[in-house]
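Presented as structure tokens, the chain that follows is alone, the form predicted on its own.
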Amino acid sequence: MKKTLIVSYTPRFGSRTKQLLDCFLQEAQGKTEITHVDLVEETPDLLLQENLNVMLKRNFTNEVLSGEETAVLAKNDEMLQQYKAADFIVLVHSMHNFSLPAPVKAWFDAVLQPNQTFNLTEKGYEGLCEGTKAAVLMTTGGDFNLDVVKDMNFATGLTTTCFGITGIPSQHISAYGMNMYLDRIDEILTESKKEVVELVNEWYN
């Protein structure tokens, strides 16, 4: 059975983003082996002085790490292995201040490791995870279909780029305008859930 990695960040009580996650889980049940990483409960380690330099030592200069150094990278390396083992990846989050919530960015920092998920060559990035597919389920307060704010959606471009450098194409299902169109929230979510169902049928049927 194909493996699906779900990475979600839905900390808000009554989260509308979680409705998209729940829709995916319901539709995909029994069709794939699911590993679910909840970034509210399993926050990646930030790349600070100690672990950043250990990672660079291993991945850039190919030095052998001590047991203590290996332990420093343990949490992020587990997320790295989950990423590399997946046939499908579903990232679920809301937009925070025009971009990604900090734990989601930290997750990308954990899994985007040179010589692990990508190589940097004279011709640019070479992805090492080809064959995997990804989808991003996102909600936003504003409507980023509007021309006046379309260029302020940095989240979609960032997730596309991060998946892309590892060789993974990504699809995006976005429920825009959760705070703008209070009288249309159910309608917007229903349309996005239809897209989620179509995605599941495309991937697993």
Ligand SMILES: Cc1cc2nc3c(=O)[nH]c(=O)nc-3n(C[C@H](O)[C@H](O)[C@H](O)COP(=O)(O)O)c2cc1C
The other form holds:
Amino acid sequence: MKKTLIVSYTPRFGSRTKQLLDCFLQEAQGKTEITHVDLVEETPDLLLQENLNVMLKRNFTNEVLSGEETAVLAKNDEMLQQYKAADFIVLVHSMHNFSLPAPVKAWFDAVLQPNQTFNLTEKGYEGLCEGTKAAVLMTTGGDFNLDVVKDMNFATGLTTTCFGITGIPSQHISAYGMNMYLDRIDEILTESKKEVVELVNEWYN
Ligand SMILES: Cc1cc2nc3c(=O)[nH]c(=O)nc-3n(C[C@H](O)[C@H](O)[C@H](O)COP(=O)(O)O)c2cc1C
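Okay, that was the form predicted on its own. Show me the form predicted in complex with this ligand next.
Below, the chain from earlier opens the complete complex, with every other chain and molecule after it.
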């Protein structure tokens, strides 16, 4: 059975983004082996002084780490291994300040490691995870289909690029306008859920 990694960040009580996650889980049940990382419970380590320098030592200057140093990277490295093992990845999050909520960005900081998920060459980025597929399920307060704000959605471009440099194409299901169209929230979410069902059928049937 193909492996699916779900990575979600839906901390708000009554989260609407979680409705998209639940829809995916319900539809995909029994069709794929699922590993679910809830970033609210399992937050990646931020790259602060100790772990950043240990990571650079290993990944950029190719030095051998002590057991103690390896342990410093263990949490983020487990996320890296999950990323590399997946056939499908589903990232679920809302928008924070026009981009990714910090724990989601921290997850990309954990899994985007040179020689592991990508290489930077003279020809550009070489993805090391080709064959994997990804989808991003996102909700936002504003409506980024509107011309006046469409250039302010940095989240979709960022997730596309981050998956892309590892060789993984991503599909994006976005429920825009949760804080704008208060009388149409259910309608918008229903449309997005239909897209989630189509995605599951496309991936697993
Ligand atoms: C800290 C924070 C920052 C936000 N920034 C934006 C933003 O820049 N643009 C936007 O459209 N919505 C923004 N929102 C609104 C949420 O993205 C939106 O309400 C989303 O649907 C919430 O998802 P949830 O129901 O899963 O919590 C922000 C919300 C929070 C809590």
